[in-house]
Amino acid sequence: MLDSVVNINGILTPGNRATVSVFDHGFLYGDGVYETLRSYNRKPFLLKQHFTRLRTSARRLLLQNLPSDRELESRILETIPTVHPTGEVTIRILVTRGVGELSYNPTACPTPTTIIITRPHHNPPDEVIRKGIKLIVASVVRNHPRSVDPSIKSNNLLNNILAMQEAFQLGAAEAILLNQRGELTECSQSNLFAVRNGVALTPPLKSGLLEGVTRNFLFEVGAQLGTQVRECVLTEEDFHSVDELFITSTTREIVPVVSVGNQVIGDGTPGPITSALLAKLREMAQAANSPIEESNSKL
């Protein structure tokens, strides 16, 4: 088994030998889109939702001729047995403009490059779930929707990178990005939720953020648990009054937040709503994904 397997345009390659052309516009300009998935019971979770978002992002970039959903799923399933014998996997799909002349004209690249990176999945350490994490509010603001719209999940992640560099320097695990009005949007690699009076609140899409697949799934999780989950405009002032705070993402599920900068959230420990939502999310994900039969690898 390998530490990573990369499928480039339908060809399986060990991760340490995977390459793309320096003339690929994904490398030259960050011109492309991506999705990150994970498996439960070795089966990709919420695959349809990820494919839908991938194609929506691609349309926004006028990126055409993507492989079909059936083909993408086939390529993903082909890699899973080669990268991990029994455990779960993390899957990253990237579709770039492709190889072409040094030009912004999309017609310079007639064929997109499709890459699927598959690696063993690792959940956040148990200690992180027990003790929670620290966030900061980044000095970098979220892209304005009329600039580089955050609703496009593009390979150009410089805005997120700058925010995370600030978090690393301050010893934080994530960085919250504000919009131009000072509203909370999301974190550099996750969506944000606050709990007040038993209700889980998350910034609305109109505040300028990516519509997270796990974020959306949490509305279903809350409904099953009997916990209200809804959108609400939030600002930094809300950190003084919320009872709990947590982030969501595909690879980390739900992670409790115990402080933002110097502001302690609630009593400074992970809260009961956060813990209950995480347990229910895991239960529903496991129930939704039955084990799959694995075919022989072509690697």
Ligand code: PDD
Second form
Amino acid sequence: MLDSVVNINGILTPGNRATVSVFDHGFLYGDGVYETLRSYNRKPFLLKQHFTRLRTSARRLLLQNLPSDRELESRILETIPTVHPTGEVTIRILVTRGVGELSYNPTACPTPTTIIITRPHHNPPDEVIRKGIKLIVASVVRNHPRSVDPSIKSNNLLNNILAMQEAFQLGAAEAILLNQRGELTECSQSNLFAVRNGVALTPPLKSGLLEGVTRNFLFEVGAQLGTQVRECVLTEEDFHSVDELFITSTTREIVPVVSVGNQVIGDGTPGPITSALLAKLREMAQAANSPIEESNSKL
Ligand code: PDD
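Here we have the form predicted alone; I need the corresponding form predicted in complex with this ligand.
The complete assembly is shown below, putting the previous chain first.
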């Protein structure tokens, strides 16, 4: 079994032999978009939602000629049994501008490069879920929507990397980014939720952030659980008064947060609403995905 398997423009390759041209504009300029998915019961979860966001992101960059959803799905499904015989996988789809002259003119690259990287999936360790994580507020602010708009899931991730470097230096697991008005937006690789008086609150899209697929799913999870989940403008001041804090993402599901910098959140332990939402999310994800027929490995 392989650590990773990569489909490049339709050709399946072991991860350690997967390469792209140095003239690919994804490499030269970070000119491209991506999605990260995971499987439950070995079937990609919320595939349609990820495809929709991938196409929305691509449209924003005037990136054209992507493979169809059906073609992408078939490429993804082909990778799963090859990389992991039984367990869950994480799938990253990248679509870059493609290979062409060193030019910002999109006509230099008529054909995008489409890459699917599939790897075994690892949930956050149980201890992380039991104890919660520490965050910081980065000094780097989230891109202004009129710069590289955070609602585009682009391969151009330097802003997120700069924020996360601050977190690494301070021993934190994630970095919260503010917008230029001082409102909370999201973290470097996840969305942010706070719980106050039993209601889960998350910054609105107009604060300037990625519309997370898990964030959207949380509205459904909350409805099933009878817990209100809604958007609300939040600032650092709110850390003093919220009872719970958590992050969401495809690969991490829900992870409780117990402190931000020196500020302890609630009683400093993961809260009951966070735990209940996580349990319900897992239950709904398992129920939504029935096991799939596996195709034979092509490697
Ligand atoms: N990260 N915000 C940012 C900046 C992200 O990069 C991500 C996802 C999210 C959560 O989105 P979703 O629920 O759709 O995964 C929010 C993925 C996991 C990644 O970078 O691989």
